[in-house]
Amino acid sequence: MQRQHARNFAFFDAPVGLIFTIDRRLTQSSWVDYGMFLQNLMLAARERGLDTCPQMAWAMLPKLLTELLDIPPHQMVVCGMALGHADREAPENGWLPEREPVESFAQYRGFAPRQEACGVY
């Protein structure tokens, strides 16, 4: 497990490693916007045939990253992201965790979801 975790710091051998920062002065709502930005970046990469892996492990090294990348003091590290082509033969890329059913955490009030529309239910 420790060896696999350490691979974060080589961006899982991806050809591109990204480090994301955010201005410390921004409010909680900005973090929500940032999450949507990251998701859209991941979706855009996937649309272009690339794979991504968001990595919170990089947020544990703010001092090192700040020094190495000359990150200004008003910025803080949010996460890293590996960008490239996933190794489909790697065991970790074949693992699909069980998903919690939507009904266990969402309520539908005032309308019934159309099951055939999205195939999730």
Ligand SMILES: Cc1cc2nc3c(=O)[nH]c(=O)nc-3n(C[C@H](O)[C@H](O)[C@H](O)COP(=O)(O)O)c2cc1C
Given for the second form:
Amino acid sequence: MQRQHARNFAFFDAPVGLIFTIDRRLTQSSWVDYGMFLQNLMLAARERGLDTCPQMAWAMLPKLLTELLDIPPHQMVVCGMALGHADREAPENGWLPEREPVESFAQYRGFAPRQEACGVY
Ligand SMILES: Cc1cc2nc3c(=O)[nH]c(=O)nc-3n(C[C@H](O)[C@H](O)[C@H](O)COP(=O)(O)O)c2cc1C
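So that was the form predicted on its own. Now I'd like the form predicted in complex with the ligand, please.
Every component of the complex follows; first up is the chain already shown.
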């Protein structure tokens, strides 16, 4: 597990490694926007036949990244992301965890959900 975790810091051998920062003055709503931005980036990559791995692991090394990449003080490291082509043969990429049913994390108030809207995604 530790060996696999350490591979974060080589971007899992991806050809492109991205480091994301956010202006420290921005607040909660901008963090929500930022999450959507990251998701859109990952979807856009898939659309173009590329794979990504969002990496919170990089957020553990803000000092190192700030020095290495000359990140200005008003910017805060959010996360990293590996961008490239996933190795489909690697066992870690073949592991597909089961999805939680929607009912386990959503509450329906005031209307009965349609059965087909509650299926497994
Ligand atoms: C916010 C966020 C941070 C993540 N950080 C890491 C990370 O540091 N290292 C890593 O190997 N995977 C990281 N992942 C990837 C997850 O381990 C997982 O592989 C990925 O979210 C795919 O999950 P899924 O099976 O739900 O699609 C992260 C995912 C998310 C959403």
